[in-house]
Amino acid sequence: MKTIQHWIDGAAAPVQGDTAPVFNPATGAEQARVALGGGAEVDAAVQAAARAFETWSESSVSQRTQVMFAFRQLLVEHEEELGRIISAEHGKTVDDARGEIVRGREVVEYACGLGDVLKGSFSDQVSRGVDVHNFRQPLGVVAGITPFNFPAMVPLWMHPIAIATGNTFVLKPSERDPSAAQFVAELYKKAGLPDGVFNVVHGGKDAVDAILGHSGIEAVSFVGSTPIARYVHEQATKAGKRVQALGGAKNHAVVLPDADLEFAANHITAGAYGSAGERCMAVSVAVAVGEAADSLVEILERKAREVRVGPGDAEGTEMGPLITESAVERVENGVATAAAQGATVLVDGRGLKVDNHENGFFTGPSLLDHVSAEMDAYKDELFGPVLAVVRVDTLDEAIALINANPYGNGTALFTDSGEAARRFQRGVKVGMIGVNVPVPVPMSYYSFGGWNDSLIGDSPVHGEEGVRFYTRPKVVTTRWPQPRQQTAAGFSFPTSH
């Protein structure tokens, strides 16, 4: 059986120690083993990255840009192959996987233009004969710890910017779908990236803890659940590192009576059940306002029943399986709990079996109506294909509902009213907002990150925020005296004059 190896110093590393199974979620069968690294493997990757940093950090912006352009082209050429690798290990449809590659590639394209973003500033004659300028320099070896749900896109939000700004990188991807990281490492090598600049260490908590505590790592980027984000932030900051720590979400889509309900229901259905709901930006709550409720729920029920569930690589599949059998159990238990707590189960996806894939990790779309803020189905991040409908009377009630939720990742409003949209986007305490856009993932030149429990600390990813995270500024104050001109040195604090 195939064993997925670490990638250290530009090559696959020999497997030493334990391995873990990698499943095909559509069949439930084990299809590979992945090496489980720990302190030794992390240290080897950091040592390789530290050696590479000595030369990569001194490379020209032009050289880094050339590598990024070549890497970007390889992502285009291998999009189908990488998409099928993701689908086979994650379960999402190949089309969906290609979509995440495209969104990740946008960050590479942003990194191709970092020469402009990295420009410093210059102030002439701040004092007599004195000028000031500033510039930014890379940190050193940095690391990323990324989740299973976007094995290509989320790492691509991190390492292209880190590498283009002169850092070297150690990636710890999810051990559930590790092959995408390995494939990307090989593409980097083909693009001309020097050995040691990009490294991959597979593993679980041992590898994570080794990264968080390693003195040779300057910064850590993390995306995952809120409890683990808190842990990562606490441990890494305790070790003196910079930290990006993005947590969980409970994303609301508010529908006003003036909205096109068919349009809204179409997009909410796709946002709720696409990728089987395993997205941090998935729509998990539909907030039906006033007289929109009954008609909206009727359309949502019809559309939920029309979702085509099957293997991710099958023609016509719209929703694939969940990542593991335990994920199915968690989601289906959540539906059962909702029913016990008084929610109306309009569409029940529990117990779904797909022909010829009876052992796959499938559950169908579930739609819950009359959900209240006190129910577990509203409070918990189920991370599966479950859409809860909460009914309120006014837009102000919808805003208050969203703001009372501990998460603040993404939200959307469906309306034809510009006034309502403006009031909504100014009033909600959420980091990313869509107006008639259900999954408002920003473009690469804007930052991605939520508020409240969806972002631990204050550092979102990509865009200029990413550049600032992976670099630090220097300010230089310069005087060039005339030859043999003597300037008296003062012992008091310097001032402009």
Contents of the next structure:
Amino acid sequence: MKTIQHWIDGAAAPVQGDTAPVFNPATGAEQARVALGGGAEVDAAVQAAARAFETWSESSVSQRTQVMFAFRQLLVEHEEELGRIISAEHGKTVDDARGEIVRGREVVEYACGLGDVLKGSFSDQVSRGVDVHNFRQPLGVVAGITPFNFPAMVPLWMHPIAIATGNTFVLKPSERDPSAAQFVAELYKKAGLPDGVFNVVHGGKDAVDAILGHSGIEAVSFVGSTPIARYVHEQATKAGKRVQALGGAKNHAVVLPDADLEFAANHITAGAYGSAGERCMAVSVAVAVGEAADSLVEILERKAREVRVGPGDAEGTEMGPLITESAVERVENGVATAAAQGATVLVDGRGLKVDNHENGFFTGPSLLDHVSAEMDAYKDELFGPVLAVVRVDTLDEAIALINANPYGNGTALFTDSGEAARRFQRGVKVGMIGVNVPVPVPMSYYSFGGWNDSLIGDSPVHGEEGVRFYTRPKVVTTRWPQPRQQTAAGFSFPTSH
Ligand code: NAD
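Moving from the form predicted alone, what structure would you give for the form predicted in complex with nicotinamide-adenine-dinucleotide?
Whole complex next, starting from this chain.
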């Protein structure tokens, strides 16, 4: 059986120590093993990255841009292949996996233009004969710790910007679907990236703890669940590192009575059950306002029953399996608890069996009506294909509901009213907002990140925020006096004159 190896200093590293199983979620079969790294592997990767930093940080902007251009082209050429690798380990459809590659590639495209973003400013004659300019420099070795649900895109939010700004990178991808990271490492090498600039250490908590405690790592980017985001933020901050830590979500889609209900239900269904609900921007709560409720629920029910569930690589599949057997258990228990707590289970996805894939990690789409804010199905991030409908009377009540929720990643409003949309986007305590757009994932030249428990600390990823995170500023004050011309050296604090 294949063992997925670490990638250190431009080559696959020999596997020493423990390994963990990697499953095919559609069949339930173990299809590979992955090396589980710890202190020794992280240290080897950091040492390689530190050596590479010496020269990479001195490379020109245009040299780095050329590598990014070549890398971007390779991502285009290998989109199908990488999509299939992701689908086989994650379970999402190949088309969906290609979608995440495209969205990740957009960050590479942004990184190709960083020469513009990295331009400093210059102030002429701030004092007599004195000018000031600023520029930004890379931090050094930086690390990324990423979740299973976007094995290509989430790391791509981080490493192209870190590398294009002159840093070197150690990635610790999810141990559940590790092959995409390996494939990306090989593409970087083909693109001409020097050895040691991009490294991959596989593993779980041991590898994460080794990263958080390593004095050679300047900054840590984390994306995953909120409890681990908190832990990573706390430990890395304590160790004096910069941290960006994105957490979990519970995303509400609000539907006003003036909305096109067929359109809204169509998009909410896709946003709730696409990728089996395993997206941090998945719609998990539909908030039906006033008289929209009955008709909306009727259409949602019809559409949930129409979702085609199957293996991710089969023609026509819209929704694949979940990542693990325990994820199926968690989601199905969530539906059972919702029923016990008084929700109406309109569509029950529990116990779904897919032909010829009886051991696959499948559960069907579930739709819950009459869910209230006190129920676990509303409070918990189930991270599966479960859509909960909460009924409220007014838009203000919907906004209050969203703002009382501890998460604040994404939200959407379906309406025909510009006034309502404006009130909504100004009023919600959420980082990413869609107006008639169910999954409002920002483009790479904007930042991505939620509010409250969806982002611990203060730094979202990519866009200019990403560039700021991976660089630090220098401000230079310059005087070029005429030869032998003396100016008074003041003993008081310098002021302009
Ligand atoms: P997770 O938190 O279990 O794992 C994330 C990373 O942390 C993985 O690399 C994992 O190996 C590591 N990890 C897990 N347990 C750990 C521990 N005890 N100590 C140290 N490290 C540990 O998340 P997941 O299940 O892989 O991904 C799903 C979660 O990620 C959901 O909560 C989802 O909302 C969230 N997510 C958020 C965003 C966002 O942008 N906010 C994007 C994608 C996913």
